[in-house]
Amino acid sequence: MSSEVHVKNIGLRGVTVADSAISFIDGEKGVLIYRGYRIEDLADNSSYMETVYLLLHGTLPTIEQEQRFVEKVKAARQVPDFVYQSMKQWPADAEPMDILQAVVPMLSMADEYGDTFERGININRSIGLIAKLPTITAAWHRIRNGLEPLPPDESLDHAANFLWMLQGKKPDAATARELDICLVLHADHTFNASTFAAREVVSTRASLYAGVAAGLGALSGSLHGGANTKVMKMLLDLEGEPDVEAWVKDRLAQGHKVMGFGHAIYKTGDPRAVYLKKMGQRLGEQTGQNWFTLSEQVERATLAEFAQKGKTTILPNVDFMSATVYYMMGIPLDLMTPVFAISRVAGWCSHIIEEQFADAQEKPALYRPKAQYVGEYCGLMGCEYSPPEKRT
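Structure block, one chain, which must be in the form predicted on its own:
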């Protein structure tokens, strides 16, 4: 056995694996920064399209640059017809995240650039994926319900167009703007599991499509994406509960979790959650639905229980706040993680390009971590092979 000291598997937590200029988190102070800009500043003043430009190019665009960029995105929204025809053959109960992960490689087959490996071309590929993921998500929802996909509307911005394609009606301006802010808030988050997966895959010089498909695969896992869906299911189960405080106490006493609390990084509050909470309150007032009020009851009761136990760093996270927001926007439960992907694809693409063109030689540094072998060991010559008839 190797004489090296065995280090407990911690899932690479705290291990720096690469340099990045894309985003930064200070979990103790509750700070999230994209390319030097605090998320609060971008949420208040920017748009998703402007934020995407910032992530991809490293600077905020001029008016003319943003106009050209938006035009490119709108021109790339439509999906090839062979993709629609294929989707119509798929089981209607297929998971939407599986649909997204299946379609992205199909889009690579229609890539006009072939196997060309250049930064500018990969930015164009990124624009295509950022434009098409909302179209695919909305199209699948309609196809599985026996409806024809709706064409993109060039008069609408990114968020409003998605809601139109999904629901068949144009959203009110306030809701469209709030969804746009949601996309800004979720666009990047340093080396989370899906971003790391995307970067690791393209470090082999695999295509941008392969990297995004890997990101989608990682996001589909229950420990990464889907937490807001679980929050909303919890709230739906709680509808009509006469004593929410007692329910929370009993749940925690039995050792179960209250979904949507705690974060691996943020210890003093997630800056994104502040915006989502305000959205939830407004949407509740606009729609007359009581989901925000119910979530507030759960939040107060849970925080009170944690405070009694001295767990003051376990706070409601972005998933707790986004669940009711998306639900009141009319987004189905199983599309909440795809909406996450619709936003995060901008971050994945930015990280992929950074990984692919990180050095002067424009070659990725192949990720090759070590593993600590803890299996059977019979010396350097290996264990003696015995034929099947002699094994006991």
Contents of the next structure:
2 protein chains.
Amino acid sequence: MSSEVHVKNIGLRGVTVADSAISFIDGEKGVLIYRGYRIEDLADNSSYMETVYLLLHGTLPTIEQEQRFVEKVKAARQVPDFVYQSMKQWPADAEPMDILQAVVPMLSMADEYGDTFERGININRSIGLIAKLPTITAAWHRIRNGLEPLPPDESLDHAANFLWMLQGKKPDAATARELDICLVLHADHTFNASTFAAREVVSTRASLYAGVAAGLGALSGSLHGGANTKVMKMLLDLEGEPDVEAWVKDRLAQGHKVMGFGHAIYKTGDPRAVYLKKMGQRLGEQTGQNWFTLSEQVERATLAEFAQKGKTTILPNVDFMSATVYYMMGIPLDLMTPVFAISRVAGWCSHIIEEQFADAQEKPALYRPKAQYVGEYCGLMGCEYSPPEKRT
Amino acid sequence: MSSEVHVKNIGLRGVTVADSAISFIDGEKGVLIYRGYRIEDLADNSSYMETVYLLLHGTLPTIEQEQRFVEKVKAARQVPDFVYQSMKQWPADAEPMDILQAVVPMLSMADEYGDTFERGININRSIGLIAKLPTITAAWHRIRNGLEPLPPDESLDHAANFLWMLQGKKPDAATARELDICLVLHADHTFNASTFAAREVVSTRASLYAGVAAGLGALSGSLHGGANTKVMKMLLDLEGEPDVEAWVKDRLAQGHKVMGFGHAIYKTGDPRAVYLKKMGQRLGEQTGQNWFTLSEQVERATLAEFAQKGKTTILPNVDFMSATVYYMMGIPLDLMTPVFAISRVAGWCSHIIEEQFADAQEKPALYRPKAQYVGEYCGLMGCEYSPPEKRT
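Mind sharing the form predicted together with another copy of the chain? What's above is the form predicted on its own.
What follows is the whole complex; the chain from before opens it.
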């Protein structure tokens, strides 16, 4: 029997709720580790496909293992036709995150493994979802613009193929590699809100699909995956602003937020932001667009304001940096959160499988916390039920 | 700043994580209270519509308030045509819980309120979902059988209209009233796994739809909403078994479970089970089916076995009792969990709105717990990244 515990920390902040072997964060030192490896080493040397293998299987693949894995993912990119037929019925102004949330349960309907609940089969299901989220996102963008979805291109790797299906032209090598690194950087982040939601849902023995759909739902919130879009909207509003410094001062003075600053965990800087900043700079030079310069102005002005108030732990976060990177890659504003999902689905699936098959944990471990009742109370016999005509 | 807490209770069992004014359980005394009222008083005197009003608004409605509320729900029963057009594309053997999970985000696509985030509008959205889940469930059952969905009947109340849309004939008054009571009994249950998932998802400021979809996902698991179906499957397997007592003994001796016994919270009996048992008995008499008698035999034999082992807190639960009730009402096996959802959606929506608009809580309260890292670790500098050709 577990003992009674009363946690006062709102939103379970700072509360350790389970064991996990997938990723590790040291927020003070700005370190993010996947399965033992620092995110910097993976960004510099690895690829998204290799990182997905690492997250799902726990070790880096040999050359043969990676080849087989990449082939399996490529073979799973296509989406059943009934999904496209359905998507063509949907309102063109639908939120892309709603599209993904609707399609994932539809992929469950087409699942070839029935009720089978085994680690190996859930890895195959994961491969299916990791392979298909880019296809669905790109297809939706085509369909809402009255175009036919483009088929995946076997000759292109994961990131390049997504840009191809989305834009109908093959990206240059540097941009494709940078998007691949973005996917590496966003692939996992311990028990963030969407990952915790995914684990919570499958703790009832719900399917991997149900877990991923819940992850998508949580990610769609503006405090989570929706943040980079908000940053870009702010920058678009700011375009042509003659005095960025004054704008920032004014905004903060009025009690508003500058989007993309601060993190629940990182207090000395986000290790992922460093990479994204470099990409932003390069993409600015390549495209001739001034978004990176503008974001740097906002960053400088905001940090200066915070410094004056002694707030030195509120730094630009990953969303602040990814906004301009994705925008200059030609990713539409409302597809930025889906791109986050295209990466994070690897983390969700790894966590779902860990939740489902962890040997060390007591079973069943269904999440079922308690609430402190603070409502109407007339004792255990209940309040008197008055007939409708006597109510006012 | 919140302090660091390490909770060792697997699945957050026994851990109080937040305040809530919606429902209250005393597991030792077998008491369930919604907004101050005992479930028995609501089952005896109230209706599902009135109970939904109570859960959403916090007080029982006056006659006028209830009339307006019922009218609003009735007016919201119909589902956009693009939903039916999509459903007609889907595989006929799809799991109905996948259908509901796919359709809820599609209703978000058709939401008329845009980004508006207000309590009153989220109550309207809740009314929409509460009104539409029965329509979707019944429509799917018709579509998978090659039939056109039936339109809702304004002259029928919530439960009766569902049976009408599902079966194409109007239920007798006693059965309709009993299903309505079933909906009252299942409408809320504090921070159960699906409700907690719904709250967790919207804590990121994700939409009410995303929260309800996550609730559906969690409910679909066999440890949660899927339990009554498992009970009925067991009883169907048992049909014609000459010696139920021996079957139960044998099953328990082999280390298997008898489905539908035990509850994480109720240790002296589930107040909801009492009502369902009475309904089972009456429906057995009305229909001439022997499912209730069979379930009573299983109950007696199982309790006798448990008593011998001194296990006196493992009692038949609400799923054990609802299985035969729903079956005798003509609800197909795989629609039993959707019927649970048709009721519980009221609880999810009430909890979502409480999570979104609770004044007393610090904001933002996004759920973001921690995990204890137990994976590969080579220190903060990370494990050495070896090139692929050196891996084995």
